[in-house]
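Below, in structure tokens: the form predicted alone, a single chain.
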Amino acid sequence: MTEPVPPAALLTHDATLDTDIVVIGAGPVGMAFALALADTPWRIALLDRQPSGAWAGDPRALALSHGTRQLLGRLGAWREQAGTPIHTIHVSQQGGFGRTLIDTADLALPALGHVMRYRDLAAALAAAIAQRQPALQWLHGCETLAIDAGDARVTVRRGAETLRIAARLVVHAEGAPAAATEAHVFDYRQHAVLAEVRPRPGHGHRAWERFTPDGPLALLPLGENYSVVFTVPAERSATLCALDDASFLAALRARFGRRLDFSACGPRSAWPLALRLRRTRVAPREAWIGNAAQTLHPVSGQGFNLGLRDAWELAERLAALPPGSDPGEAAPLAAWARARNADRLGSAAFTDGIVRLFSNDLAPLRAARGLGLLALDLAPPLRHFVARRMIWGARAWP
């Protein structure tokens, strides 16, 4: 499979391109947004910092809700064989009573979600984009040099050439808001240590969310393995990553308990965790989606799913504009940003609240958490509400 390449006319030392919407960032959210508009009259340019197929060796795993699986299906970018379904989610806390079990039977769904490797999702989106040529131009190896937001002009370096792109809307779909002037930032002082482990016995399509005093521990079924998100204080992540396999599995068993054992593990990597919410989602002829707009704690796997809903709803709003409209007009962009607030702020509050409530070992809170988990397990309507919120966000799509 080959990906779209720019016209030969662009391969000069100083070139120009006229388009309607330029998307900066060709990760899954940027690709999905561009793909959602590929069958509309809008001309789309997708700018990728990486060379073609750079994601092919990416080992990361993504937790995809059933709502995300529905959206990817509408985009023609779902590969059933590449995703491992989640049939049940077991939620508990270390050193305390109470647990909740969320099951597909609660919502009469084939799966609560799927776990898929980043590279497999990117490949599915890229294959769908390849079928949309020439409506969508995908330009690889682009380093953004300047953005003139007022005129929606983007200047990029692409190898030896300088490419000046004139558009009517610039959509940012990569990076993360960092500066205090750009975003509200809260540093959790935690790192997520990522690894894959082989469970014994098999996972049976069950995901686990285990809350420990150090932070949440998630086990997500991926093929025959579990993808592990092991949250620890920032100062401990390097030590955990440096452990040999046997010592790492011993540390995992100590946090997880006796319900499962683990027979092997792969390499480890660590990522710092913070909550970042961009103060403004739109500006004149600019919009921010996905991680460019917000990054969340990975607990409950909400971040990517929220970003994909950003992309889908912005594409829906732009696709609905009357013929001859300006995609960078302020009013539709502002309406989109307002409409996304409930989902965005609700997801941030949901994940942040869980982390703050569970990342401690105070006895009164431990007891209160246990009662809450028990109540959730014994009250199906409440459990169903939480499950639907995790699957479809604030919009709770059917």
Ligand SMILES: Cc1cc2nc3c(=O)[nH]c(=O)nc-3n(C[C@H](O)[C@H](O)[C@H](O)COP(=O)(O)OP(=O)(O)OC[C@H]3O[C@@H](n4cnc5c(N)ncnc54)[C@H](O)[C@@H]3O)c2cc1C
Second form
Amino acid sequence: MTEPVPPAALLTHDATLDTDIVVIGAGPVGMAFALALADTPWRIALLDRQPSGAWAGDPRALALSHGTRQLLGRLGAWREQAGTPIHTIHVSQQGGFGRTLIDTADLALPALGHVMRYRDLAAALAAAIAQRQPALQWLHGCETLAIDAGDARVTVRRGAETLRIAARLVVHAEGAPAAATEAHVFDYRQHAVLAEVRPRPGHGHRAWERFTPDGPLALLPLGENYSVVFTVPAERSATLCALDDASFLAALRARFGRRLDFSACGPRSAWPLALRLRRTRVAPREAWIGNAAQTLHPVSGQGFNLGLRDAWELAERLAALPPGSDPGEAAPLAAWARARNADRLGSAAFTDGIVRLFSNDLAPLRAARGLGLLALDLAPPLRHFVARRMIWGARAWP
Ligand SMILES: Cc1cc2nc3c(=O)[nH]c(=O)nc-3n(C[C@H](O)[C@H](O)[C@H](O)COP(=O)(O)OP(=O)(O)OC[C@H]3O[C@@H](n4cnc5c(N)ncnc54)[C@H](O)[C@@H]3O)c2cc1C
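Based on the form predicted alone presented above, generate the structure block for the form predicted together with the ligand.
Below, the chain from earlier opens the complete complex, with every other chain and molecule after it.
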């Protein structure tokens, strides 16, 4: 593997690329991981099967915790103007008593978090990566043909050419695993229907999490709009998506009573929801981060925040290795996987527990939930813990 490496844009024939770390998947987690290593001596190749900018049509808006904002800032990928701050979060249940309000005063922070479109987040990370090229090799439109993991060799096809990449570590950041054999999968049989709606009057930087018998319903302030994540049983999502704007807004109003009103609505899209937890996070010369390692229900907005912590902590461990070390060495990878367990399993249990506890209409559970929300509202230490859990992950524990 000593042939000179042509710049990514000039590969015109079957070629080889010799590198240290190959990252499969240039979603936000893969891009953040590559960026976090940009100032180290490691040579990094980041590849994605999509062309650059394919995220432009993604309708998701992500709630980014304060911790995520700080990490993105350190990566040079925080865009203040693209994020809408959250000052308060109102949590309640439909058809039952109890509510809790979390606000910035609980944590003495300027904002509990920010809401940003997936596409703006991806564009900010991509712009930061563009400034680091050629230290980071970014290959778009690459279909992975084979991974010879023990040797960390990856063969990809791009158009008519075949590229053989020799590395010492393969990091998987290609999103939710397709093969059920590699992951514990629980299908929630729910879909998240996404839309943007205009609140009347303005949102005042308040986010809403409303638990309904159908599933959780979140409103996240985004610019002048709310980004809606409307969870419903899978068999009802097509009907909800097909409603005209007035009927969709009426369905939303019906979930909130007279608390909220809306004046306009954008297009809808539906996303099937499942919990996928990869059984192993490391193998010889391989590691899995972000959604490739765990895909969570979107309730309480944990997925990307957790994936970024995966990426950051793995990059930190690799960067701390003595000069000349092998980045695919088993011991540091295993130590990273062990250290990430509490955050990963805690976040999965937190989101899964909320969905199971709240997505039903059983009277005794409704009463217990109401008491829980009331207790949360009346007991600041408990409320602070929940807020810290959402912001810092496992580090929320004292
Ligand atoms: C409705 C909804 C709402 C959400 N809301 C929030 C929220 O509020 N807050 C939050 O933190 N998270 C939220 N999430 C979760 C968040 O979207 C994910 O956790 C995050 O996108 C994971 O990023 P990733 O880079 O790991 O994976 P992805 O975003 O899935 O990116 C994977 C990348 O890998 C590429 N790829 C796939 N296969 C291959 C292959 N074989 N070879 C090469 N490249 C490949 C893809 O093209 C893509 O670019 C939400 C998710 C949903 C569905």
